[in-house]
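Only one chain comes next, encoded as structure tokens, the form predicted alone.
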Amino acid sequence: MSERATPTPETDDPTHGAADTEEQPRTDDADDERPPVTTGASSVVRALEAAGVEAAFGVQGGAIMPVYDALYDSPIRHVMMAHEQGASHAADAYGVVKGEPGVCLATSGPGATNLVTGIADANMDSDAVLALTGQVPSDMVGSDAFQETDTIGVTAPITKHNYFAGDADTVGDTVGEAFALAGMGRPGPTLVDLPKDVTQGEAGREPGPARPPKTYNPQMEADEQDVKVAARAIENAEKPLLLFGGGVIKANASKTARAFAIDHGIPVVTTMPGIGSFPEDHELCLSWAGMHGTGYANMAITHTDLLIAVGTRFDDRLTGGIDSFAPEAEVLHIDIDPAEISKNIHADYPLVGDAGRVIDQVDTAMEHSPDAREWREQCGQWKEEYPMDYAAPSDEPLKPQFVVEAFDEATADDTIVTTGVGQHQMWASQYWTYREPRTWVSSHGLGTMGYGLPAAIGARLAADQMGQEDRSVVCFDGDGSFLMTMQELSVAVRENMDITVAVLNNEYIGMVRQWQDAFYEGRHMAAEYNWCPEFDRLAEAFGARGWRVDDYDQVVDAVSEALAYDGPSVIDFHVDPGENVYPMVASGAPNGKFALSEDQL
């Protein structure tokens, strides 16, 4: 998946790429009213404040105390979390929403792993999170000693680039430097370990700006030559399709995108990472494609001739089986990173650059648009064929899209909706009609159960350091999924952040229910979830507002009272235990054999 992250929303400006990590540190008026950087702390917290970081969400610690008490003079906001599974997350979410790196903190051992599952959920999703973590003095290293682990060896797999910092003077141009390229080219999470006597060591010298390893130079632009090749093939598909990942919302590139697809007449498909980056209200939106997906969108990439792939890695989820994906078609893949052109699916025509200059590329290359007149129209039956609906009688229990639809009807457009994982994050992706970028923020590859909550607080944070504060934030979660990680709510409390938490309580860790019912002969085995606790008074006694609701008709008012709260609220919505999400894919088969139901798979 591509791309860079950038401070500013979708800009489109083709001008952005390597030389904006080159832009000098932030300098104002109270630069010269600062302390001046006497230690490796200082000198870490000085590097954040010169690369812009206006927020951090961590946990405090003995390791990391001294960045701490840097911390007490910078006009950094740090947001004390739960727990640092909860850091983790809330950085992420606030970075997907602003566009930057988000920044996370731990002390040593339990501390630094209790960040890992979030540093794994960010490199899966390629979100940019820059992770500090306090360590033992360097000395100790290698001892056992006290909150001792080997966070560099933990992390290296599952970070774009890792640090263990070794002197104070240049800590903070080592903390620049995992900063700008956790943003650049590809995003993903960076770490900085510190081991305490770095950071209480003396320092003498102001971190240099923030930059990424000169050894670091993302292609940004796809070979000329290579474009007219795939201009050609556009002009000359029959039925062309372009699929949007998440890569083209990371390159802030939605714009650029939306404007070939409509300029060209080709249909569009999303990745679930993608949700956003084309309006799903407009004809040529089928929606996003893959095992949930709608069946019109998985349709038309069994059916197509050209594949048009932009930002997406072609995960498991998208592909169903990687044989039978998109038989008819040939492959079109623009991509930053050249490790994913064929790592998963063969790309016939492989284009490597930033999603937004490539896009501008190949436009500029087409002479004609194709004819997809007739093709158009197929994928406008198919919308008819398999639309996305559900049956809601009247004496069966509380339908869970029901809930997702009317949140939908009584929200804005720029609502930012968080999710955990399972089968409500489907509900929610598939009934709520989506239509800007960073708006649909969720744990897609590593698909982390507890992800929601701390997303919400993050992307709360991110909306009203943009000035949005009227913007709503509503996070889906499931029962067992707001279970992990609910400790955060809290934070939300005492934050007074205006967030609203629907839980589809189904009594059920649901999605594995379902799948016991269709592959496991209808085994429940630890699938049961009806030991919760009351969600509303455990929201009552944390502090935040709460609801309860069983039937249809209390819906809607309980939706309005909790948008209309002035703070953190949770509606435990308790819905049919038995529904299930449709369509699906069976996991490894073809796109186009999705069921609609349970006598289907």
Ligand SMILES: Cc1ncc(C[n+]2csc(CCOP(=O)(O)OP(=O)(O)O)c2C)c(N)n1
Contents of the next structure:
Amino acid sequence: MSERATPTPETDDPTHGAADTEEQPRTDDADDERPPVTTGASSVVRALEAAGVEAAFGVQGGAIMPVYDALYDSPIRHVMMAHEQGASHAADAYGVVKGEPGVCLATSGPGATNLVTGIADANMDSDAVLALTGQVPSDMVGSDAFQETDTIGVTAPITKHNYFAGDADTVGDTVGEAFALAGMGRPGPTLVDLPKDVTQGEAGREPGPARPPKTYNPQMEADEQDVKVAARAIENAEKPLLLFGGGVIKANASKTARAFAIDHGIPVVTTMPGIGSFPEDHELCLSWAGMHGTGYANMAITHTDLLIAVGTRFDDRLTGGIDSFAPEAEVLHIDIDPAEISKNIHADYPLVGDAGRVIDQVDTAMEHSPDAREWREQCGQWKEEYPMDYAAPSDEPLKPQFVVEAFDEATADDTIVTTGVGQHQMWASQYWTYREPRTWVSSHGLGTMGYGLPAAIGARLAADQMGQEDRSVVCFDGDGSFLMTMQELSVAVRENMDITVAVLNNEYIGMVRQWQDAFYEGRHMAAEYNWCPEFDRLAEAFGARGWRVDDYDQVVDAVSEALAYDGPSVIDFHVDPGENVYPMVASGAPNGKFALSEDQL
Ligand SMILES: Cc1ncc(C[n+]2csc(CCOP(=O)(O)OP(=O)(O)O)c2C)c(N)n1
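Show the same protein again, this time as the form predicted together with this ligand rather than the form predicted alone.
Now the complete complex, all chains and molecules, led by this one.
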């Protein structure tokens, strides 16, 4: 949530960012080497370069061709995706991993509408993405021209801001502004719609540096008086609980947040997007709370007397019933977006500002830590009482949780995990121990099936560009989710990307089947695939490596062979179709009423 576009995430320096590109002027020599800006399209590309953009994901087409033509001369690495949805998810994940806005491109009409799911996804998760869309020439707008869609109208509700470019000379400035805005303050997707006459039109000037609009000045520090009052509340709390949301990671504030929790001995739960902000193997960590969060995180939320929430929008998957959320607690809410304060959950102590800076302010204002020894012991007891485990009887099929654990065991702590949406996503978040920010890359707010594979492509490129070629990228996918975007495997093969896809194949759209069993008397309407392709053979047909695994004794070898293969690989794990995700808090129920089996729902 800080001003950023940082080349190295987790610097905990919220002052650098896109707006600072002005501080790094190019040398005259470098200027001389570049062809002059002659068209709107070359100005667009020059603006991207000036903002430090190193990669873009997209699909060609008539109205965006001038921009692609200008990219021909650019060092920006363009990854041609199979589908524009894949481009938007890849850009999103690239941005998450790299800590700067990801860029995607599409032509007008269907190209732009295919981007929409990824833009909406980025918007829900406050991920910084810049989308550039071609548009029919300005004088044809409104005429139902070939491939004309009102992209501005369609994307207005799902972007932080969007722009209709009107002038070849200034279009580069607009693109720079959109890039800076996407990454600054509370991040989000921005879009610039580029009519063909504007990108083809003559331009004679270099775009200026990427700068957010002058009117956009997010508050970085909280009011000092409010901070003092909040500090007293923390000192006096008997059962304080930190709730770290995705905003902690976006603000590059994980180090600061960790130090605060540890110095003051305050237990931590995270939201799902906040996974990785605090090491899950730390004794203070209760992992994530909410619908499928841990029993102990949900118990802590239920009994805390002061919930210190940082960078979260209190999504309903976290809160369950609003009225029953954290019933014994006062709420201290730190967020950079004032619109989030008391939107869903009333904040007794609202602190608006950048997560890292405000935590620092509160820390400085605190005269002593709360006396939370008994509370910490209580949280520890809940961990023992409600452990995350699963039964794996030998007469039942392979359990998906075992596969997740096997991958976690076989990979380093900095491994990046991406997922589709469904049961597999929940197991990937429950049975993997996340220790670092920006290692958990998933679709939270929108819940977009198909996010996993294109996200793995974006994550892979980001890691490679950061010089982390040895880092593993693992995508846990469902059979249903994989079927939605698996064509992007062609991209991974073409670009020789080292990613491993683990399909937790239950031959169901399993999360729907679980809900049908729990809430619709087991009527499996449109939830069962009575036929599924052989994903290992399909992978081989794409030019990737493929394995099929049915039994426990095949898991370890397949995992290590797939990880060792330097290129895209797919393991089709045939897992127990009847396995369910627990714990589960039913929609709208109190967090403390989590079920551990179907009969408790
Ligand atoms: C694009 C999209 N369509 C529909 C849904 C509704 N939905 C949520 S989970 C789910 C099942 C996912 O099935 P699969 O990917 O096989 O994963 P599983 O639950 O079996 O692990 C569906 C259909 C969704 N989240 N996204």
